[in-house]
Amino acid sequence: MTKGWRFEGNELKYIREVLDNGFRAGVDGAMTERVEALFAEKFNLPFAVAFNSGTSTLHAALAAFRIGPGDEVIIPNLSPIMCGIAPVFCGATPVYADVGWDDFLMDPNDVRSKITKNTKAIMPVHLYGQVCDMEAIMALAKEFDLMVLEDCAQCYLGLDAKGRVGGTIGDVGSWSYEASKHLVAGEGGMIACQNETLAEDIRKFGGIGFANLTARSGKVRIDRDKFQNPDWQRHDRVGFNYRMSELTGAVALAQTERIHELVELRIEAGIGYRDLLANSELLKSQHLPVGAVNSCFTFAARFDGVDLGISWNEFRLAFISNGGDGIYAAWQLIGDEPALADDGIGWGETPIAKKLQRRIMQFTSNQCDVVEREVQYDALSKTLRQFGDKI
């Protein structure tokens, strides 16, 4: 396939439509409204709101939860820093929860231990494409009257053991269209939820507080007589300009049309890696509960070779020399990043996450077909055998 195989849908058609319309809404509505409607349909949720990134979505959701100074938001410490920055944007404190040694995801038991009188929300992150234990997390939320924001930036159409789609279980789901994600628009984000009041608050927060915005509509110029009247008061609250652009919306719409095709490619990649590592002693796949589906943003495994004297980087270099794409490390723990650690922002000990962060190996899953996937499997197989693994 060509290098542009990921954009062989309606991307160019929709971009031209935006330009031909001079950035005015076409007969089918603005691109952002079209992608919102399609996204809501795909996830069987009534409301979806498009944003300029998967970070501004988190900020908007927490703001709609009325998170503010003095409040605490529990997040997994093993996660991208955006999950820690969003509470800080609201003046709140991120509280770091530990993760499971085998599934790499937020540990509900540790979440319970971190709940205080100041806790207002839990932010489970469906890391690497796998849905957290939402049954336990939602039980905690109900017990302590907490809001739940599901970060699904890496998890499109992942399923939990009950067959529920990640992002549709908590109060709000948040997704990303950043360039490495399942669906790619260069940047961009999406929020979806069941609650109309939340959806309207989220849209107004990201839409500069325009008074005429609603849960379903991002249109600003809906009435020319009002918009051209010097007495019309446009804004009924303070908000940020987090809106998705029309060009981004055009690409996001075309990508969302192909969501099942694009996600299935990653799922298939993950299945191949998982089968390969079934009997490995050096690499342990992210534990997947029976009945669950990991949508495999990347394929994550725990490198236990360090217990046998094999360094993480030694294994990575061997994998590359055997033809592999490379191996990505986990991010530094959020609480260890200088942006937060140097100012003493946030609290919570997470010993498992600290140990696990040094072992996580992330393998690429964005191949276009089985031929490209086999290159990665072959490189990994050779590398494992090179280090004496009896796979």
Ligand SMILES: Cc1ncc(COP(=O)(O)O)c(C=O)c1O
Given for the second form:
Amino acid sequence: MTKGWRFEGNELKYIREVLDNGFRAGVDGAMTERVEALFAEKFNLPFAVAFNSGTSTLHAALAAFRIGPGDEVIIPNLSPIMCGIAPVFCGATPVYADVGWDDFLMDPNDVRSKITKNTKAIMPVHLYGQVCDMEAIMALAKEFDLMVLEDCAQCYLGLDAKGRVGGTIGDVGSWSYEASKHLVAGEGGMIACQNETLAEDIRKFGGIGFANLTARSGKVRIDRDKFQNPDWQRHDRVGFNYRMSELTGAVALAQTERIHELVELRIEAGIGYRDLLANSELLKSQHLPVGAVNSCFTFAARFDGVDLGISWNEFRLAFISNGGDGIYAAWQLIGDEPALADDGIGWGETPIAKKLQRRIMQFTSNQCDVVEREVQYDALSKTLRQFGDKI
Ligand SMILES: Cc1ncc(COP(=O)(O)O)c(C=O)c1O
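Right, the form predicted on its own is done, so what does the form predicted together with this ligand look like?
Every component of the complex follows; first up is the chain already shown.
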């Protein structure tokens, strides 16, 4: 692999600018301001707020929804634990919804069955790069007057069946710049939304509650005469320091400039795997509705080989020995992780997610070009044939 290809844009130039400016805003503004403005433009949303992770974004969004003790937030059980931690940070209860056997995503029918008088919000997670059934989820939100937080940590520019971009449909969208994501800044997060009050609340929550933060501006030192006055009261809220650093902002800005190119590479990788598995008996691709686009954070498939007595790990080891990168398993269901399960935090049976979790296989989609991708496809087709699949 060409070393460093992922960071061959303006990353170093912008890092240099941050250092040369001594971490003060340059003539084009602070890096975090610049990445926010660019992100808002790319997603066609008026407000974007840069954070230090795609977990703190979830916390801030739920806090801005005024979620607190006694409230319930419905999340898919098949998802990373960060989605469960965010409601817990707010003192609320995560309620686990089941997922679809074919699309692996939050099942709106099961969400409906989990709504109680305490439900305040739904958190669809666009897992593996694919947008959930937002039409059904938004209809539920309307019917029961619930807020919707779209977790797009794994989904950049994925489209639902109606061609809408994931993260722009609910009340708030949340993204991550963690090291494995479509856009990488080491760590980092972004929140974007339509609503100015929500955006200001979110920024203040993640910006230590400085009084002069607004939906659009992260500047805290605006008026020198006020700021240097001993009588100046700086904070009108209680908030965390969840801000994105300028160095992270430099890398995030350069990556966001290349969003279409970087996402397209993963989409293409996914199309290749999907074509390969079109007639497979052993591996079923994540079902994609007509008209939708899966942005393919990883390529996810259900391993039905277990029904034929082939073990998950046996298949994985064969894939690796055939030259494949490796196969990632699904995380434990959120409600089964000891961090929550040991204290009995959360509720909601999810039989499909439980069965599916043992079968999910995630293949890498972060290759730099078609040559790299072919190595994975060859290894996979060889492995499938080895186990008798007539692909
Ligand atoms: C679906 C999902 N939500 C939230 C997160 C949290 O993002 P971060 O690692 O930036 O905190 C991740 C990533 O790790 C994720 O995959």
